Amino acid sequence: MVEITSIDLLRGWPSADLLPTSILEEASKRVLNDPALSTPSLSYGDEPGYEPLRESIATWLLQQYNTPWTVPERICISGGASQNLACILQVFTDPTYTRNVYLVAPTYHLVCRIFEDNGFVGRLRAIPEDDDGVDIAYLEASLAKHEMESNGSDQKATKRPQVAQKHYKNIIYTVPTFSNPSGRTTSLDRRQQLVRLARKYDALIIADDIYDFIQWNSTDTNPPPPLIPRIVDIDHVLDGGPTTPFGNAISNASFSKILAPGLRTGWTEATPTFIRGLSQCGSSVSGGAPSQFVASVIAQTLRNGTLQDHIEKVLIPSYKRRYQATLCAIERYLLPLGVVLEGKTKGPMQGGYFVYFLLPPCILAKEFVLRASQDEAVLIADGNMFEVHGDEDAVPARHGVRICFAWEQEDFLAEGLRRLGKVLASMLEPEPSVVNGRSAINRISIES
């Protein structure tokens, strides 16, 4: 039997291709030949972060999304998106106090674990979602049930109460720009309902940035379409502005889509007050500021604009080809088969890492991807994997299927999908009515 290549489409990743090598050294060796910038950079920092890289963020965020009050007070610089969670679960939540936390589903695979290893084991919840979002009356339904279900008998936080620290009761955490794995967009109206939501139950929403840069207009005549606001800037202005000093939504993003995901660096923008306390975190406190001297050399990229033109003349051209080499091979070979595409593909604003279909109600993701795998040497993601861990059953995914069209090679992209529908095909085949000879009997006895 003759091996065939192997085509990785699971592998959430930016291409090995698309990794600006040159950029990074250029930065690199602008920081370690100044002194100036050489010491700070392979010091301990400050908690808050890397103050040059704090400034260079929020002046890039205020020409993205036009939000004056994007000042550096309100950015603090993190081990990128992952770390960062873990650092605000750790100031902004107590498991004595805090209820449950609502993740949008389908979810991001990896995060449950995040929120059970700070205690939360049990107290996941899933919360569906439609091309325009998360379901707000599905959402306000399960936070009005569970406040009754306490009715005021909460027990008091255990963790010590600390500088500019804040429990809040409840948190809910959506990917709100080319979702993963969905790669739905929460629409302006969803999102405002929802910082609406959070107010009223003492929520905090955790809101995943990291693919608001990768998007790019569906057509090539267009001028790129206008980000849409974050929900961190809505809860800056909706109905006058927060209720708190902390806010009610944060926004967590981080360099690894549209730099390296091995610089490990990110950042928050939230209020001052909760950037303030977020800083004191005892790791922050203990170990200074993460990613220091990397914090040096992306400040270096975004100061003198390589960083800019990286993700506009390299990622967004090539993101954009793959994404529509992606599409028009699930239509080729997978929608006449009976997949049906998840979320608005034909859409002016489009993005993201990820295309998610679902196959026919006979078929099982697990199923499929084991045949992609054993058959046609294809790995994509089954739907089973971005369930929320303990209720599965609420917003049940075993029919999903996710493409990353980030990693694989370009040309890649096309013939696995190709094999794809080739092992859909076979799947959908029915079994034959008839069996000729001893097989005929062997079936019969062992069906029987």
The other form holds:
There are 2 protein chains.
Amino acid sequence: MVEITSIDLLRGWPSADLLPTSILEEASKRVLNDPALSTPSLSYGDEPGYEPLRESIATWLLQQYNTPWTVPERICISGGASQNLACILQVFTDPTYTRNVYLVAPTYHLVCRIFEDNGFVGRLRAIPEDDDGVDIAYLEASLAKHEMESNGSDQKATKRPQVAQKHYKNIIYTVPTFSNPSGRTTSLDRRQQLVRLARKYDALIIADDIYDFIQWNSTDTNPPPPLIPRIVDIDHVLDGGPTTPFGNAISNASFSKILAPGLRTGWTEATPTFIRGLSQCGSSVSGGAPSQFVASVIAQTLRNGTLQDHIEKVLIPSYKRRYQATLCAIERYLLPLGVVLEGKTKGPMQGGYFVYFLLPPCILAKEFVLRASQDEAVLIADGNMFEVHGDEDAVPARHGVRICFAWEQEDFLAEGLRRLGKVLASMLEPEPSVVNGRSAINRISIES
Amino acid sequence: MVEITSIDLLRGWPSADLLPTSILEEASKRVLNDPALSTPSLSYGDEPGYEPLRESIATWLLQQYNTPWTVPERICISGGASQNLACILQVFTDPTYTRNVYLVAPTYHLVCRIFEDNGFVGRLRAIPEDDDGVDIAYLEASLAKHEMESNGSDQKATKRPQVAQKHYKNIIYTVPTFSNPSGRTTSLDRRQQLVRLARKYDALIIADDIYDFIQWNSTDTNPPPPLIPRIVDIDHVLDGGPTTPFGNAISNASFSKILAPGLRTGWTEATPTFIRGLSQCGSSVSGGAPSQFVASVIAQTLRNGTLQDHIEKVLIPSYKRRYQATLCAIERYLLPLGVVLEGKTKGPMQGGYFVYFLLPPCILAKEFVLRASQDEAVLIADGNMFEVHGDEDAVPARHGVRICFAWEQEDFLAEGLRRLGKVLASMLEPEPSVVNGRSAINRISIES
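Just the form predicted on its own so far, so send over the form predicted in complex with a further copy of the same chain.
The next block holds the full complex; its first chain is the one shown before.
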């Protein structure tokens, strides 16, 4: 038996060649060689996080999104999007007061456990989306249905809102730009509808905005089309702005996908009132603001422009090539077999880490994933992974398959999809016993 | 008016000269120059954290405590003790199942909010301690009283124990070695009693062991006396070992006080089953294990011995000198005025960051702190800060004052205490109106 090279289209990581070691080495050296930088970076920090990084992020975001309201007072440094989500839930929800967590589905799978760890077991609700984004009517029906139900109203509250704190009645979790896994981007119109709905039902929209900086122009237009506003920006401007000082949307962003996951650093943008509350999360205050040392290293890379250069000159060209190789191979090897591609942006921008497709209705992803691994040494993610815990049937994903194009190089992406085509073709072939004699089927009919 | 130099005896930080910038620069450089190190350090990590650091910690702890059971399977890397406490509560408590959180008081003040953020508002209980540590009888009476009460038993659980997870009925929080603020060290006997109590009442003892490495021999004996076993080690050996696979005690440790707070990295030691559960905390799994990059930098400092050298040759001698200067000045300026020193270790070891004393009964710490700041520009911590939120009266600390000797140099420590003596003397002096004429008092009596 000939061993074939394993191809990993499952792992949602940047490949090693995209990790900016020299940029980080230079920045670390600068921080540790200047006492004016090293002392604050190695000490306890201000509650909203390292001030120079907050300033640099504000300047950079303003340039990216043309949002003059993005100021340091709207930014809090985090220990990465996942750790920060736990902080947000600790401060802004109470498991006996907050009703449900609505997740746009298929959903980023590892997020479910963070909600469950914070007291929402059995109260995660899957909301479907189409090519324009979240199904607003479905979401509103669900919010309205639970509006009258008194989830926990007869229970003792386990928390009390503290200074600069508020508990929301509902949470909505979404990855609006290049969603994991679906690759979909929510349209401007849907984002606006989502904000209006959140205001109506006292919901906090937690937008996982970690793929926002990995997008590129898929057309020939110059300059490229503007980015779709983040939901937090829509909340800032829509219908006269937020209806409470806390607002109804936050951007949970990260340096994981634009520098390196191992840095464990991100940031949140929200109203200044929300940011003050978040900065008072007990573990952050006691710990002295998350990721202090690394935050000071990252601040250097933003200040001297090496981070921006890395995104523009290394990440975007690499991911663009890999994405195109992936799409091209899917078109060649899978679409002719009846696969349906989702999330391929119809708009002028492409990006993210993932491509998601649906297998023909007769093929279950679970079996396909197993065969791909066993027969062809290709690892891929089964759609079932991305169903919402406890609400799997609302938005089933048993025919979905996620491919990550961040980990492997172009040749391997193409080869991996060629092999997947081979697996799918073999699964679609009628069984020899069926082809060679209808008697097989007849026998079953007779015997049953 | 002559401005006098402000002296900060409030801030619980290491001073800038104790931050090991060159050690960290060398370690960062090594990590970022070797792809075998930089790639894992900048990527997502294994769930219990960076394996080489877990191995190095295990070897080092074994040497420190002579605990052959300390192996990597008993260690999980954390994002520092505070962030890790939030993870522990997310995984091992349910606010509707877990009854109370018992805090040895006076308590590290910033910890209260972490418990409150996780659903224990109104259920923090203060437990007094004497010079040997926690008052076991008081704690048992409180545990027994609440054993029969069904805190939340009629409420819907907000979580369900997941794989490798268990919810404890009670939490006990303590800083057993050189407590913040009291400076007290719990005796071996009390530690054993505490473990037995925890087993009896399904309690998890969370021992904040962050000052364990900052202790020195206060006698002339050579070799120095062995360290008092950590509570987690006592749980491992006492009466045949843990009565459940999860155990009843964990060590929550940190590199904040032995390298630098800004690194935001620590570790937990517990049973392998507990560690597996903790490593599955949703935010850690999704984030890819806490503090990955910094963990790899710290691993270098442990491997090449620079961390151990730094503790032995820089930190311990510096803190020892500062502690002695502080004690000496307290004896000279404050004890003659009726101040009572607490936590001054009677045993052969001294250490930690703090000295705690009680003012004469007629003087409130609140007023003393204000006068010290206004009249003499000395910042100190008022005992009230360290009362347990919501249970302040159980263990009041209104005459307590905490001095941190980590931030200022010896001369400033001595000068600060001299000024505090001046403040106290002036507060103890009878008011001139009282001295110069009893008529003042008489007038009040007549008029009232």
